[in-house]
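Read the single chain below, which is given as structure tokens and is the form predicted alone.
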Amino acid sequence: MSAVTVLGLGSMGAALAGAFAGAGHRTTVWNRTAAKAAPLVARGAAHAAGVVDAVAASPLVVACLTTYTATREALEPAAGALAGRTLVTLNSGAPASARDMAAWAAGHGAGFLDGAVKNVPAAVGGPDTLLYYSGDKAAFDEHEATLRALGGDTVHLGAEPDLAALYETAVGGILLPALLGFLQGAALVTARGLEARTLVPYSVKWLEMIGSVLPALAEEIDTGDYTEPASAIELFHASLDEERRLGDEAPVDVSWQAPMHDLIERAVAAGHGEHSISALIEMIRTG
């Protein structure tokens, strides 16, 4: 089995970490605390003192941190160690930090993927996680066996090193939104007295729904025709002094949504009224 070394031990870094050591990947594992390297040294990876050792010690290195400056401030004392190794990030950061990411590595020798892990770290390892990959297709193929065992749902984007940070933010900025409207759902039903866990098979089947008709949403951005409606947007514009009113009714603070209030109403003055939601896009290009 193939060697590599996990660099940041936070909650999902360890969970990468676990996963190669559990598939029977020798396993080096370095964090600034060394002490969360324990239970990781208890399943059988290696603990290295120092960043030099632990990148030396194997030809994948996949560095977890918060951002790109993070794993570049960590890596800096053992750049001279990277030539010849694949350096795979998995953090957070726009596409910009990323290509700037890919060209320090190659100048000082190491082969370059970006990646994504899109699920929570207790579904590292799962066979539908998915992890998607940009950058040096010779790397991505070369070490594609080691890096499935974080996910039986590994994808390779394309060669040009920003793509996986493109889609992380483009779809990561799904998240806060519908977490919001969970939240806000939530806060209603518990100030009737109700329990917020008595929301989630509704909510669910719901977000299930809007999964179902993101194809079509899609096909009508990419022809960029509008004009058969599914869901219109003067039917969204009609129920919006109702939405305002909720936070007077339940108690609740709806302010959040006042964004997405105006957006609509800019698309009906612009004259999208008749046509489907998802010509709101035209809203928020700026160019």
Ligand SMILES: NC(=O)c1ccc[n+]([C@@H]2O[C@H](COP(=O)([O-])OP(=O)(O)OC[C@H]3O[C@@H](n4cnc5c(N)ncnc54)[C@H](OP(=O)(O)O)[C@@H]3O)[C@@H](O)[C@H]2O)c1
The other form holds:
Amino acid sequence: MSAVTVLGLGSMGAALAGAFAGAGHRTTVWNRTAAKAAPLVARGAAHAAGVVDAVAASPLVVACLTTYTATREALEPAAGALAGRTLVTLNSGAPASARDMAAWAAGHGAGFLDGAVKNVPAAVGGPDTLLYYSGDKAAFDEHEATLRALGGDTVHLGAEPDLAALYETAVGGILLPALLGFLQGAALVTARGLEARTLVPYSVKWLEMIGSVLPALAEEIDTGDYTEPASAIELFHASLDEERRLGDEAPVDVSWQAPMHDLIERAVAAGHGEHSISALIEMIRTG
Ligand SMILES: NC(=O)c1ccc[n+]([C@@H]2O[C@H](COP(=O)([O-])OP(=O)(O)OC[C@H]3O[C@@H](n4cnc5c(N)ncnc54)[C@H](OP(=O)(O)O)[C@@H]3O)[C@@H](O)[C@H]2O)c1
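Provide the structure of the form predicted in complex with the ligand, given the form predicted alone shown above.
So here's everything in the complex, that chain up top.
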């Protein structure tokens, strides 16, 4: 078992520290608001009163603050203690910010991995929980066994430090449209006096279906061949008027769909009507 420090004990940081401590790693915790350390100390973690002591306590330092800016602010007083250690940042953020963070860590002599927890805090430590990392491969290899305490599906995406942030942003973009679709559906059925929970099993099956078609859509995008569609853009285009009428069905605001409808209309105007729905990417790309 190895030593690890967790900086930031919000919802996610506390879950990370709990998983390390639960797996038997010698875990040191630090949080700006010190009181949040108490539940972790009760689980066997050591509490460092200051960020310098926290960084000095372990060769592996995992930071889970809100943003890269907050992480830099918090770590600045301990920058001199980072040399020879591995810093892992597990906050959300843009690839450019991850590159800046990597340069800052390198400037202080630290190995650097940026990562993302692709799940909720309650799932941290689960055998299927996905976390991906990018950056210093030697540092990943050295600490992989310890990092696996956070989730069984632990992946190193590559040596470029911004890859995890890139994939975090790319995959994360699926969330809000999917949730908005569910919320619109819930608004429709509840307007009819039906409960939202009646929608859940069918929505889950629908999401599974969406997952099942992604490999074929990705293949079309990677080859640039949209000419053998399972679902053509014209099919979606044909139902736009019906979709717009949803707002007449119930007092439901469907205006969030307008930009998607616009994409479909522009794709048909550009000659993609007979092409696969994946050809919408040609409308999304701007260069
Ligand atoms: N929660 C989730 O479901 C989830 C899922 C996946 C990824 N994430 C990512 O995990 C990261 C942390 O999320 P969270 O849910 O743990 O957030 P949170 O509960 O709001 O906690 C934020 C943490 O950041 C600290 N912090 C913020 N600004 C700081 C500063 N300037 N100096 C020092 N400490 C500072 C807070 O310290 P104080 O306690 O002193 O305020 C706290 O420990 C985010 O980037 C989030 O996107 C979260």
